[in-house]
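Just the one chain here, the form predicted alone, laid out as C-alpha coordinates.
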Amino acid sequence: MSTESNLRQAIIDSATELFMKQGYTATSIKQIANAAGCKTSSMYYYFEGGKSDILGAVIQSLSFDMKHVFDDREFETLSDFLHYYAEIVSEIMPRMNRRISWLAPEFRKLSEKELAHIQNQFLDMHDSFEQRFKALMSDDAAANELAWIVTCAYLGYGNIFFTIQMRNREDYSLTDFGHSLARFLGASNA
(Lines of atoms letter the chains of each structure in order from A and count residues from 1; the text may use other names and numbers.)
(Lines give C-alpha, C1' and ligand atoms only; values in the text may rest on other atoms or scores of the structure.)
Protein backbone atom coordinates (compact mmCIF):
# COMPACT_ATOMS: atom_id res chain seq x y z
CA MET A 1 0.00 0.00 0.00
CA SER A 2 1.33 3.45 -0.84
CA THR A 3 2.01 6.11 1.77
CA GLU A 4 -0.95 8.06 0.42
CA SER A 5 -3.27 5.06 0.86
CA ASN A 6 -1.80 4.44 4.32
CA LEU A 7 -2.59 7.98 5.48
CA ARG A 8 -6.11 7.84 4.09
CA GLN A 9 -6.69 4.54 5.89
CA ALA A 10 -5.09 5.90 9.09
CA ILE A 11 -7.59 8.77 9.01
CA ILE A 12 -10.50 6.34 8.57
CA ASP A 13 -9.21 4.05 11.34
CA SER A 14 -8.58 6.94 13.72
CA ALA A 15 -12.00 8.44 13.03
CA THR A 16 -13.64 5.05 13.58
CA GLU A 17 -11.96 4.66 16.98
CA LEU A 18 -12.86 8.20 18.03
CA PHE A 19 -16.47 7.85 16.87
CA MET A 20 -16.76 4.59 18.80
CA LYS A 21 -15.34 6.18 21.97
CA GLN A 22 -17.00 9.58 22.01
CA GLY A 23 -19.54 9.70 19.18
CA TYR A 24 -19.49 11.42 15.82
CA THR A 25 -20.77 14.85 16.84
CA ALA A 26 -18.37 15.06 19.82
CA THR A 27 -15.35 14.32 17.62
CA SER A 28 -13.56 17.19 15.91
CA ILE A 29 -11.49 17.24 12.73
CA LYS A 30 -8.49 18.27 14.83
CA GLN A 31 -8.90 15.21 17.09
CA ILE A 32 -9.03 12.92 14.06
CA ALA A 33 -5.95 14.58 12.55
CA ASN A 34 -4.03 14.25 15.82
CA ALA A 35 -4.99 10.59 16.19
CA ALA A 36 -4.03 9.89 12.57
CA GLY A 37 -0.74 11.73 12.94
CA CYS A 38 -1.38 14.31 10.24
CA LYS A 39 -2.36 17.94 9.74
CA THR A 40 -5.98 18.92 9.23
CA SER A 41 -5.06 20.18 5.76
CA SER A 42 -3.98 16.64 4.85
CA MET A 43 -7.40 15.37 5.85
CA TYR A 44 -9.08 17.79 3.46
CA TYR A 45 -6.85 16.51 0.69
CA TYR A 46 -8.39 13.03 1.10
CA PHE A 47 -11.83 14.13 2.27
CA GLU A 48 -12.78 17.42 0.61
CA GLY A 49 -16.12 17.48 2.40
CA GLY A 50 -14.41 17.30 5.77
CA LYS A 51 -15.85 15.35 8.64
CA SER A 52 -18.98 14.40 6.68
CA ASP A 53 -16.93 12.69 3.99
CA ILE A 54 -14.86 10.96 6.68
CA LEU A 55 -18.13 9.68 8.17
CA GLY A 56 -19.05 8.28 4.75
CA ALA A 57 -15.71 6.47 4.50
CA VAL A 58 -16.08 5.12 8.04
CA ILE A 59 -19.60 3.83 7.33
CA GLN A 60 -18.40 2.24 4.10
CA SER A 61 -15.48 0.54 5.85
CA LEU A 62 -17.73 -0.72 8.66
CA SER A 63 -20.10 -2.31 6.17
CA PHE A 64 -17.27 -3.99 4.26
CA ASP A 65 -17.77 -7.25 6.23
CA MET A 66 -21.24 -7.59 4.73
CA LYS A 67 -20.05 -7.15 1.14
CA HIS A 68 -18.43 -10.58 0.86
CA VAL A 69 -21.80 -12.21 1.54
CA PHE A 70 -22.80 -11.39 -2.02
CA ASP A 71 -19.95 -13.19 -3.69
CA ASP A 72 -20.19 -15.22 -6.89
CA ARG A 73 -21.65 -18.25 -5.12
CA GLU A 74 -24.64 -19.73 -6.93
CA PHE A 75 -27.81 -20.92 -5.19
CA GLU A 76 -30.56 -23.10 -6.60
CA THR A 77 -33.33 -21.75 -4.41
CA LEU A 78 -34.23 -18.67 -2.44
CA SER A 79 -34.32 -20.79 0.69
CA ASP A 80 -30.75 -21.99 0.09
CA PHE A 81 -29.54 -18.41 -0.19
CA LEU A 82 -31.45 -17.25 2.91
CA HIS A 83 -30.10 -20.13 5.01
CA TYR A 84 -26.56 -19.38 3.79
CA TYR A 85 -27.03 -15.70 4.59
CA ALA A 86 -28.31 -16.57 8.09
CA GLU A 87 -25.07 -18.41 8.83
CA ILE A 88 -22.85 -15.62 7.51
CA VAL A 89 -24.71 -12.84 9.30
CA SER A 90 -24.62 -14.81 12.55
CA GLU A 91 -20.84 -14.63 12.39
CA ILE A 92 -20.59 -11.00 11.30
CA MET A 93 -23.40 -9.07 13.01
CA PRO A 94 -22.20 -9.25 16.64
CA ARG A 95 -18.83 -7.79 15.66
CA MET A 96 -20.41 -5.20 13.38
CA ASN A 97 -22.89 -4.16 16.03
CA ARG A 98 -20.07 -3.47 18.48
CA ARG A 99 -18.37 -1.35 15.80
CA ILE A 100 -21.46 0.72 14.89
CA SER A 101 -23.36 1.01 18.20
CA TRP A 102 -22.21 4.66 18.46
CA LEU A 103 -24.18 5.54 15.34
CA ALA A 104 -27.82 5.18 16.44
CA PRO A 105 -27.72 7.94 19.10
CA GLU A 106 -26.24 10.29 16.49
CA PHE A 107 -29.04 10.06 13.89
CA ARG A 108 -31.04 13.05 15.11
CA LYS A 109 -27.90 15.20 15.20
CA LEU A 110 -26.75 14.46 11.64
CA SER A 111 -27.19 16.71 8.63
CA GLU A 112 -28.97 15.49 5.52
CA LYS A 113 -25.61 14.90 3.84
CA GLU A 114 -24.35 12.88 6.81
CA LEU A 115 -27.54 10.82 6.94
CA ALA A 116 -27.23 10.19 3.21
CA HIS A 117 -23.96 8.30 3.82
CA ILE A 118 -25.80 5.88 6.10
CA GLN A 119 -28.88 5.66 3.90
CA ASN A 120 -26.70 4.85 0.88
CA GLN A 121 -25.18 1.88 2.69
CA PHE A 122 -28.65 0.48 3.39
CA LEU A 123 -29.68 1.12 -0.20
CA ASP A 124 -26.57 -0.75 -1.36
CA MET A 125 -27.47 -3.66 0.92
CA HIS A 126 -31.02 -3.68 -0.42
CA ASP A 127 -29.78 -3.52 -4.01
CA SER A 128 -27.44 -6.45 -3.40
CA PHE A 129 -30.30 -8.50 -1.99
CA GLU A 130 -32.59 -7.47 -4.83
CA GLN A 131 -30.10 -8.56 -7.49
CA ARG A 132 -29.60 -11.89 -5.76
CA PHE A 133 -33.36 -12.41 -5.40
CA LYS A 134 -34.08 -11.49 -9.02
CA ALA A 135 -31.86 -14.40 -10.05
CA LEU A 136 -33.91 -16.73 -7.84
CA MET A 137 -37.42 -15.37 -8.41
CA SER A 138 -39.50 -14.78 -11.50
CA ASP A 139 -41.17 -11.58 -10.26
CA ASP A 140 -38.87 -8.52 -10.11
CA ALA A 141 -41.34 -6.50 -8.01
CA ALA A 142 -41.51 -9.34 -5.48
CA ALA A 143 -37.70 -9.49 -5.42
CA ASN A 144 -37.61 -5.76 -4.57
CA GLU A 145 -40.18 -6.21 -1.78
CA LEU A 146 -38.40 -9.24 -0.38
CA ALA A 147 -35.11 -7.34 -0.38
CA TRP A 148 -36.72 -4.66 1.80
CA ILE A 149 -38.24 -7.27 4.11
CA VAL A 150 -34.89 -9.01 4.63
CA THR A 151 -32.97 -5.73 5.05
CA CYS A 152 -35.47 -4.44 7.61
CA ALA A 153 -35.74 -7.77 9.40
CA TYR A 154 -32.01 -8.02 10.04
CA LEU A 155 -31.76 -4.33 10.96
CA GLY A 156 -34.64 -4.81 13.38
CA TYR A 157 -33.07 -7.90 14.92
CA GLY A 158 -29.83 -6.00 15.43
CA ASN A 159 -31.60 -3.08 17.08
CA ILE A 160 -33.75 -5.21 19.35
CA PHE A 161 -31.36 -7.96 20.37
CA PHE A 162 -28.05 -6.10 20.31
CA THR A 163 -28.78 -2.40 20.82
CA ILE A 164 -31.41 -2.74 23.54
CA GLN A 165 -29.93 -6.09 24.66
CA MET A 166 -33.10 -8.15 24.44
CA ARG A 167 -30.81 -11.19 24.17
CA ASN A 168 -30.24 -10.79 27.92
CA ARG A 169 -33.95 -11.52 28.47
CA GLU A 170 -34.85 -13.83 25.59
CA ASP A 171 -32.90 -16.64 23.98
CA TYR A 172 -33.55 -16.18 20.27
CA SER A 173 -30.19 -16.33 18.55
CA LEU A 174 -29.36 -14.55 15.35
CA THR A 175 -28.81 -17.94 13.72
CA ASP A 176 -32.28 -19.11 14.82
CA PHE A 177 -33.77 -15.84 13.59
CA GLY A 178 -32.08 -16.15 10.21
CA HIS A 179 -33.14 -19.75 9.70
CA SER A 180 -36.73 -18.94 10.76
CA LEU A 181 -36.79 -16.06 8.31
CA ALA A 182 -35.40 -18.35 5.59
CA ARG A 183 -38.06 -21.00 6.31
CA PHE A 184 -40.96 -18.55 6.24
CA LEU A 185 -39.76 -16.54 3.26
CA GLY A 186 -38.59 -19.61 1.36
CA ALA A 187 -41.92 -21.37 1.90
CA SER A 188 -43.94 -18.32 0.86
CA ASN A 189 -41.95 -17.98 -2.37
CA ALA A 190 -41.76 -21.66 -3.30
Second form
There are 2 protein chains.
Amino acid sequence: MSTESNLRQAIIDSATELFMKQGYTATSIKQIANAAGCKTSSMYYYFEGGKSDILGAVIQSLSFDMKHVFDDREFETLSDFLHYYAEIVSEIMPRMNRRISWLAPEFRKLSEKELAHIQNQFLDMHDSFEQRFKALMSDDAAANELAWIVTCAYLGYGNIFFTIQMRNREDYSLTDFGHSLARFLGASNA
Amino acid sequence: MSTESNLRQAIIDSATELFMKQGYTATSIKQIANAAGCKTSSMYYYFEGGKSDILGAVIQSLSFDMKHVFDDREFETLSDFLHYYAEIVSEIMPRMNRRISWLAPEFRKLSEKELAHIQNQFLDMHDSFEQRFKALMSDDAAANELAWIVTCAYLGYGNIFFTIQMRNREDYSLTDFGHSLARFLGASNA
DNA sequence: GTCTATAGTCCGATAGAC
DNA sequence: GTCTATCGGACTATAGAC
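Would you generate the structure of this protein in the form predicted in complex with the DNA, following the form predicted alone above?
Then the entire complex follows, led off by the chain already shown.
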Protein backbone atom coordinates (compact mmCIF):
# COMPACT_ATOMS: atom_id res chain seq x y z
CA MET A 1 0.00 0.00 0.00
CA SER A 2 2.08 2.87 1.23
CA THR A 3 5.56 3.32 -0.14
CA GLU A 4 6.47 5.30 2.97
CA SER A 5 9.20 3.78 5.04
CA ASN A 6 8.15 1.46 7.83
CA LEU A 7 11.40 1.99 9.67
CA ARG A 8 11.11 5.75 9.73
CA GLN A 9 7.68 5.52 11.36
CA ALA A 10 8.87 2.79 13.73
CA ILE A 11 11.69 5.08 14.87
CA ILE A 12 9.27 7.94 15.51
CA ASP A 13 6.86 5.68 17.41
CA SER A 14 9.58 4.11 19.52
CA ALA A 15 11.15 7.48 20.28
CA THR A 16 7.77 8.94 21.28
CA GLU A 17 7.18 6.14 23.75
CA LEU A 18 10.68 6.34 25.22
CA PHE A 19 10.63 10.14 25.52
CA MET A 20 7.33 9.89 27.41
CA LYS A 21 8.79 7.32 29.78
CA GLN A 22 12.25 8.78 30.37
CA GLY A 23 12.49 12.21 28.86
CA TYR A 24 14.54 13.25 25.87
CA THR A 25 18.00 13.61 27.43
CA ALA A 26 17.77 10.35 29.35
CA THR A 27 16.89 8.40 26.22
CA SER A 28 19.81 7.18 24.09
CA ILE A 29 19.67 6.61 20.35
CA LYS A 30 20.64 3.03 21.04
CA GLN A 31 17.47 2.51 23.09
CA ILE A 32 15.44 3.97 20.25
CA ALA A 33 17.18 1.70 17.74
CA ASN A 34 16.55 -1.38 19.87
CA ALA A 35 12.87 -0.54 20.25
CA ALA A 36 12.54 0.19 16.54
CA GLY A 37 14.34 -3.02 15.60
CA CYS A 38 17.33 -1.51 13.84
CA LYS A 39 20.88 -0.32 14.48
CA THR A 40 21.75 3.24 15.47
CA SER A 41 23.57 3.86 12.22
CA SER A 42 20.41 3.12 10.23
CA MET A 43 18.62 6.00 11.93
CA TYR A 44 21.03 8.46 10.35
CA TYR A 45 19.67 7.50 6.96
CA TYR A 46 16.26 8.95 7.85
CA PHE A 47 17.36 11.58 10.35
CA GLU A 48 20.58 13.18 9.16
CA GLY A 49 20.70 15.52 12.13
CA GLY A 50 20.70 12.58 14.54
CA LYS A 51 18.88 12.63 17.85
CA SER A 52 17.62 16.21 17.63
CA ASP A 53 16.07 15.53 14.23
CA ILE A 54 14.16 12.66 15.79
CA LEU A 55 12.91 15.02 18.51
CA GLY A 56 11.64 17.36 15.82
CA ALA A 57 9.79 14.55 14.04
CA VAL A 58 8.22 13.36 17.30
CA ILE A 59 6.96 16.85 18.08
CA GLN A 60 5.46 17.28 14.63
CA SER A 61 3.59 14.01 15.11
CA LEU A 62 1.92 15.20 18.34
CA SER A 63 -1.71 16.11 17.88
CA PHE A 64 -4.47 16.32 20.43
CA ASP A 65 -7.63 16.61 18.35
CA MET A 66 -9.63 18.55 20.91
CA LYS A 67 -12.10 20.18 18.59
CA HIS A 68 -13.92 17.44 16.78
CA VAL A 69 -14.97 15.83 20.06
CA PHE A 70 -18.09 17.94 20.47
CA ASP A 71 -18.43 19.56 17.08
CA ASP A 72 -21.78 17.90 16.54
CA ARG A 73 -23.34 18.77 19.89
CA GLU A 74 -25.42 21.75 20.89
CA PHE A 75 -25.75 23.10 24.43
CA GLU A 76 -28.34 25.43 25.90
CA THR A 77 -26.38 26.80 28.83
CA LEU A 78 -22.81 27.34 29.87
CA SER A 79 -23.36 25.00 32.77
CA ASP A 80 -24.62 22.22 30.48
CA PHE A 81 -21.55 22.51 28.33
CA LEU A 82 -19.10 22.53 31.24
CA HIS A 83 -20.71 19.51 32.86
CA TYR A 84 -20.64 17.61 29.57
CA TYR A 85 -17.06 18.67 29.03
CA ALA A 86 -16.12 17.40 32.50
CA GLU A 87 -16.93 13.88 31.31
CA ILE A 88 -15.25 14.18 27.93
CA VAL A 89 -12.03 15.65 29.22
CA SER A 90 -11.70 12.88 31.80
CA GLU A 91 -11.13 10.49 28.94
CA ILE A 92 -8.95 12.71 26.77
CA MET A 93 -6.67 14.54 29.14
CA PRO A 94 -4.67 11.78 30.80
CA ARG A 95 -3.39 10.74 27.39
CA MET A 96 -2.87 14.32 26.29
CA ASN A 97 -0.89 15.11 29.41
CA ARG A 98 1.27 12.02 29.09
CA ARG A 99 2.07 13.05 25.56
CA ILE A 100 3.57 16.40 26.36
CA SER A 101 4.72 16.55 29.97
CA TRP A 102 8.20 15.25 29.11
CA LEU A 103 8.71 18.19 26.79
CA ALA A 104 8.88 20.91 29.43
CA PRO A 105 12.64 20.79 30.07
CA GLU A 106 13.41 20.63 26.35
CA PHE A 107 11.79 23.88 25.29
CA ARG A 108 15.08 25.74 25.21
CA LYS A 109 16.36 23.39 22.53
CA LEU A 110 13.36 23.62 20.23
CA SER A 111 13.25 25.52 16.96
CA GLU A 112 10.72 28.28 16.42
CA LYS A 113 8.65 25.94 14.33
CA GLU A 114 8.57 23.13 16.87
CA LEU A 115 7.78 25.53 19.70
CA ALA A 116 4.95 27.07 17.70
CA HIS A 117 3.52 23.64 17.01
CA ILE A 118 3.21 22.86 20.72
CA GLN A 119 1.87 26.29 21.57
CA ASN A 120 -0.81 25.94 18.91
CA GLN A 121 -2.13 22.86 20.69
CA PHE A 122 -2.86 25.02 23.72
CA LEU A 123 -4.26 27.86 21.67
CA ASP A 124 -6.56 25.37 19.93
CA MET A 125 -7.87 24.23 23.29
CA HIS A 126 -8.53 27.82 24.33
CA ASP A 127 -10.14 28.67 20.98
CA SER A 128 -12.32 25.59 21.14
CA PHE A 129 -13.67 26.79 24.49
CA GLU A 130 -13.98 30.38 23.38
CA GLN A 131 -16.08 29.49 20.36
CA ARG A 132 -18.46 27.50 22.54
CA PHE A 133 -18.68 30.18 25.20
CA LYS A 134 -19.46 32.93 22.71
CA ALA A 135 -22.51 30.98 21.63
CA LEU A 136 -23.62 30.63 25.24
CA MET A 137 -22.72 34.06 26.67
CA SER A 138 -23.66 37.51 25.52
CA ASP A 139 -20.27 39.09 26.29
CA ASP A 140 -17.54 38.10 23.81
CA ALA A 141 -14.70 39.50 25.92
CA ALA A 142 -15.96 37.54 28.90
CA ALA A 143 -16.09 34.40 26.77
CA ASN A 144 -12.42 34.88 25.92
CA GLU A 145 -11.47 35.34 29.58
CA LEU A 146 -13.52 32.37 30.67
CA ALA A 147 -11.90 30.21 28.00
CA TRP A 148 -8.48 31.05 29.45
CA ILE A 149 -9.65 30.30 32.96
CA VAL A 150 -11.03 26.91 32.01
CA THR A 151 -7.98 26.04 29.90
CA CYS A 152 -5.59 27.02 32.67
CA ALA A 153 -7.68 25.23 35.27
CA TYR A 154 -7.76 21.94 33.39
CA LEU A 155 -4.11 22.00 32.36
CA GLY A 156 -3.25 22.89 35.93
CA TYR A 157 -5.18 19.87 37.15
CA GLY A 158 -3.20 17.79 34.69
CA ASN A 159 0.00 19.31 35.96
CA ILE A 160 -0.73 18.57 39.59
CA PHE A 161 -2.47 15.25 39.50
CA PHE A 162 -0.78 13.59 36.56
CA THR A 163 2.67 15.07 36.22
CA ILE A 164 3.22 15.55 39.93
CA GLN A 165 1.42 12.27 40.63
CA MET A 166 -0.26 13.74 43.68
CA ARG A 167 -2.45 11.00 45.08
CA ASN A 168 -1.84 11.02 48.77
CA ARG A 169 -4.92 12.96 49.80
CA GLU A 170 -8.52 11.80 49.42
CA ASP A 171 -9.21 11.34 45.76
CA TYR A 172 -10.17 14.39 43.81
CA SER A 173 -10.85 13.03 40.36
CA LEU A 174 -10.70 14.93 37.12
CA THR A 175 -14.43 14.42 36.77
CA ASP A 176 -15.04 15.83 40.25
CA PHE A 177 -12.88 18.78 39.36
CA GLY A 178 -14.80 19.38 36.13
CA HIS A 179 -18.15 19.39 37.87
CA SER A 180 -16.88 21.73 40.59
CA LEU A 181 -15.74 24.07 37.86
CA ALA A 182 -19.11 23.82 36.15
CA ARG A 183 -20.92 24.62 39.37
CA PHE A 184 -18.87 27.70 40.22
CA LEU A 185 -18.46 29.10 36.74
CA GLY A 186 -21.90 28.09 35.52
CA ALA A 187 -23.39 30.55 37.99
CA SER A 188 -21.58 33.41 36.27
CA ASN A 189 -23.85 33.10 33.27
CA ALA A 190 -27.08 33.75 35.13
CA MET B 1 29.58 31.75 63.07
CA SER B 2 28.29 28.59 61.53
CA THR B 3 30.43 25.50 61.55
CA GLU B 4 28.36 24.09 58.66
CA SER B 5 30.30 23.44 55.51
CA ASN B 6 30.43 26.24 52.95
CA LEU B 7 31.20 23.84 50.14
CA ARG B 8 28.23 21.61 50.82
CA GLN B 9 25.88 24.59 50.56
CA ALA B 10 27.71 25.90 47.50
CA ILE B 11 27.18 22.55 45.78
CA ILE B 12 23.47 22.61 46.57
CA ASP B 13 23.10 26.20 45.37
CA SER B 14 25.02 25.58 42.16
CA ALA B 15 23.12 22.38 41.45
CA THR B 16 19.78 24.12 42.04
CA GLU B 17 20.62 26.82 39.54
CA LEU B 18 21.89 24.36 36.93
CA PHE B 19 18.93 22.00 37.31
CA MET B 20 16.57 24.94 36.77
CA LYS B 21 18.43 25.95 33.63
CA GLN B 22 19.08 22.56 32.04
CA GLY B 23 17.21 19.90 33.93
CA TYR B 24 18.67 17.16 36.07
CA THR B 25 19.74 14.65 33.43
CA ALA B 26 21.36 17.24 31.20
CA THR B 27 23.46 18.61 34.05
CA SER B 28 26.78 16.85 34.72
CA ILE B 29 28.47 16.64 38.09
CA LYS B 30 31.44 18.37 36.48
CA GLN B 31 29.31 21.42 35.70
CA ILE B 32 28.11 21.47 39.30
CA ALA B 33 31.70 21.20 40.56
CA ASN B 34 32.86 24.04 38.31
CA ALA B 35 30.02 26.28 39.48
CA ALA B 36 30.66 25.41 43.12
CA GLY B 37 34.40 25.99 42.74
CA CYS B 38 35.61 22.49 43.52
CA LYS B 39 36.47 19.20 41.83
CA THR B 40 33.96 16.43 41.20
CA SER B 41 35.74 14.08 43.60
CA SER B 42 35.23 16.54 46.46
CA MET B 43 31.48 16.29 46.06
CA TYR B 44 31.58 12.64 47.01
CA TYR B 45 32.78 13.64 50.45
CA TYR B 46 29.45 15.38 51.16
CA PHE B 47 27.21 13.31 48.88
CA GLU B 48 28.25 9.68 49.02
CA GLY B 49 25.49 8.61 46.66
CA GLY B 50 26.79 10.96 43.96
CA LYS B 51 24.50 12.88 41.65
CA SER B 52 21.21 11.46 42.91
CA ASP B 53 22.10 12.41 46.49
CA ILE B 54 22.60 15.97 45.30
CA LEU B 55 19.17 15.86 43.70
CA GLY B 56 17.69 14.81 47.03
CA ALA B 57 19.41 17.66 48.84
CA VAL B 58 18.21 20.18 46.27
CA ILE B 59 14.62 19.00 46.62
CA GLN B 60 14.76 19.22 50.39
CA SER B 61 15.96 22.81 50.09
CA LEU B 62 12.96 23.86 47.97
CA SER B 63 10.40 25.90 49.86
CA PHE B 64 7.78 28.26 48.56
CA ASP B 65 6.56 30.04 51.67
CA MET B 66 3.06 30.74 50.39
CA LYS B 67 1.28 31.11 53.71
CA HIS B 68 2.96 33.92 55.55
CA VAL B 69 2.37 36.33 52.68
CA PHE B 70 -1.11 37.33 53.81
CA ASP B 71 -1.24 35.94 57.30
CA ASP B 72 -1.74 39.39 58.75
CA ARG B 73 -4.49 40.55 56.42
CA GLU B 74 -8.26 40.32 56.78
CA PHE B 75 -10.74 40.31 53.89
CA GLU B 76 -14.45 40.97 53.91
CA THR B 77 -15.43 39.14 50.73
CA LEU B 78 -14.20 36.32 48.56
CA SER B 79 -13.83 38.75 45.70
CA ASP B 80 -11.67 41.09 47.78
CA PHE B 81 -9.35 38.26 48.69
CA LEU B 82 -9.04 36.93 45.13
CA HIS B 83 -8.31 40.38 43.73
CA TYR B 84 -5.68 40.99 46.37
CA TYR B 85 -4.24 37.55 45.74
CA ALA B 86 -4.03 38.28 42.02
CA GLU B 87 -1.46 40.97 42.78
CA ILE B 88 0.52 38.95 45.32
CA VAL B 89 0.76 35.83 43.21
CA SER B 90 2.06 37.83 40.26
CA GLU B 91 5.21 38.46 42.25
CA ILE B 92 5.57 35.05 43.82
CA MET B 93 4.63 32.57 41.13
CA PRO B 94 7.20 33.18 38.41
CA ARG B 95 9.95 32.31 40.89
CA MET B 96 7.98 29.42 42.32
CA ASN B 97 7.37 27.98 38.88
CA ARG B 98 11.00 28.34 37.84
CA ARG B 99 11.96 26.44 40.94
CA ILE B 100 10.01 23.30 40.23
CA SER B 101 9.21 23.00 36.53
CA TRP B 102 12.44 21.14 35.79
CA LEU B 103 11.42 18.42 38.23
CA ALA B 104 8.50 17.03 36.24
CA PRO B 105 10.42 14.44 34.21
CA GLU B 106 12.38 13.29 37.26
CA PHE B 107 9.47 12.19 39.42
CA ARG B 108 9.96 8.54 38.58
CA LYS B 109 13.41 8.64 40.12
CA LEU B 110 12.42 10.29 43.38
CA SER B 111 12.17 8.56 46.72
CA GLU B 112 8.89 8.53 48.65
CA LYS B 113 10.25 11.21 50.93
CA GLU B 114 11.35 13.54 48.15
CA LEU B 115 8.08 13.06 46.29
CA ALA B 116 6.08 13.80 49.42
CA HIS B 117 8.10 16.95 50.01
CA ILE B 118 7.12 18.37 46.61
CA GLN B 119 3.52 17.28 46.92
CA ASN B 120 3.26 19.02 50.28
CA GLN B 121 4.15 22.30 48.60
CA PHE B 122 1.03 21.98 46.47
CA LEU B 123 -1.12 20.82 49.36
CA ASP B 124 0.07 23.83 51.36
CA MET B 125 -1.04 26.13 48.57
CA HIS B 126 -4.46 24.48 48.49
CA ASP B 127 -4.78 24.54 52.28
CA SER B 128 -3.79 28.16 52.40
CA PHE B 129 -6.65 28.96 50.03
CA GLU B 130 -9.08 26.66 51.78
CA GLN B 131 -8.50 28.28 55.15
CA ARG B 132 -9.16 31.71 53.69
CA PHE B 133 -12.25 30.59 51.80
CA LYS B 134 -13.81 28.95 54.83
CA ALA B 135 -13.71 32.29 56.62
CA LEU B 136 -15.40 33.97 53.65
CA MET B 137 -17.95 31.33 52.61
CA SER B 138 -20.63 29.57 54.60
CA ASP B 139 -20.14 26.18 52.93
CA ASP B 140 -16.96 24.37 54.01
CA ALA B 141 -17.16 21.73 51.28
CA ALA B 142 -17.51 24.46 48.69
CA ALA B 143 -14.48 26.22 50.15
CA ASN B 144 -12.46 23.06 49.66
CA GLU B 145 -13.59 22.68 46.05
CA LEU B 146 -12.95 26.32 45.29
CA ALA B 147 -9.47 26.06 46.77
CA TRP B 148 -8.68 23.24 44.34
CA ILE B 149 -10.07 25.19 41.43
CA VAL B 150 -8.01 28.25 42.22
CA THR B 151 -4.85 26.22 42.90
CA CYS B 152 -5.23 24.29 39.66
CA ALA B 153 -6.05 27.43 37.73
CA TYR B 154 -2.97 29.31 38.91
CA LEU B 155 -0.58 26.40 38.53
CA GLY B 156 -2.06 25.79 35.10
CA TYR B 157 -1.35 29.40 34.17
CA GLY B 158 2.21 28.84 35.31
CA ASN B 159 2.43 25.71 33.25
CA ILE B 160 1.21 27.36 30.08
CA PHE B 161 2.74 30.78 30.20
CA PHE B 162 6.01 30.12 31.99
CA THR B 163 6.97 26.53 31.28
CA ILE B 164 5.56 26.47 27.77
CA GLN B 165 6.73 30.06 27.23
CA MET B 166 3.56 30.89 25.35
CA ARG B 167 3.85 34.53 24.43
CA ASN B 168 2.81 34.73 20.81
CA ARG B 169 -0.74 35.88 21.35
CA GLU B 170 -1.80 39.24 22.78
CA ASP B 171 -0.52 39.47 26.30
CA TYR B 172 -2.58 37.81 28.96
CA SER B 173 -0.69 38.58 32.12
CA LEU B 174 -0.82 36.68 35.36
CA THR B 175 -2.43 39.72 36.96
CA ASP B 176 -5.09 39.84 34.25
CA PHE B 177 -5.73 36.17 34.78
CA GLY B 178 -6.07 36.64 38.53
CA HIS B 179 -8.60 39.43 38.16
CA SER B 180 -10.62 37.44 35.62
CA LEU B 181 -10.71 34.60 38.11
CA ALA B 182 -11.80 36.95 40.86
CA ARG B 183 -14.60 38.33 38.70
CA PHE B 184 -16.03 34.96 37.71
CA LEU B 185 -15.56 33.14 40.99
CA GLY B 186 -16.28 36.13 43.19
CA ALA B 187 -19.86 36.08 41.93
CA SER B 188 -20.33 32.59 43.37
CA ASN B 189 -20.29 34.00 46.87
CA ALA B 190 -23.27 36.27 46.43
C1' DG C 1 38.69 17.96 53.34
C1' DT C 2 40.32 18.71 48.86
C1' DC C 3 43.06 17.40 45.47
C1' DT C 4 45.25 14.60 40.97
C1' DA C 5 44.84 10.84 38.19
C1' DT C 6 42.46 7.50 36.08
C1' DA C 7 39.35 3.44 35.53
C1' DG C 8 35.47 1.90 33.08
C1' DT C 9 31.15 2.85 30.82
C1' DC C 10 28.11 4.88 27.63
C1' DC C 11 27.28 8.34 24.39
C1' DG C 12 26.43 10.39 19.50
C1' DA C 13 28.21 10.04 15.19
C1' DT C 14 30.80 8.36 10.94
C1' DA C 15 33.09 5.23 7.44
C1' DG C 16 32.57 1.82 4.52
C1' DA C 17 31.04 -3.15 3.32
C1' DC C 18 27.11 -5.36 1.30
C1' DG D 1 18.75 0.85 2.98
C1' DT D 2 20.77 -1.62 6.58
C1' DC D 3 24.52 -3.40 8.43
C1' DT D 4 29.47 -4.01 11.25
C1' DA D 5 33.08 -1.73 13.27
C1' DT D 6 34.97 1.88 15.49
C1' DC D 7 36.25 6.67 16.79
C1' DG D 8 36.70 10.57 20.08
C1' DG D 9 34.55 12.49 23.79
C1' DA D 10 31.82 12.96 28.03
C1' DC D 11 30.23 10.84 31.75
C1' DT D 12 30.08 8.81 36.94
C1' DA D 13 32.77 7.12 40.22
C1' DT D 14 36.98 5.49 42.78
C1' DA D 15 41.86 5.22 44.61
C1' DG D 16 45.17 7.36 46.88
C1' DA D 17 48.43 11.55 47.70
C1' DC D 18 48.62 15.56 50.61
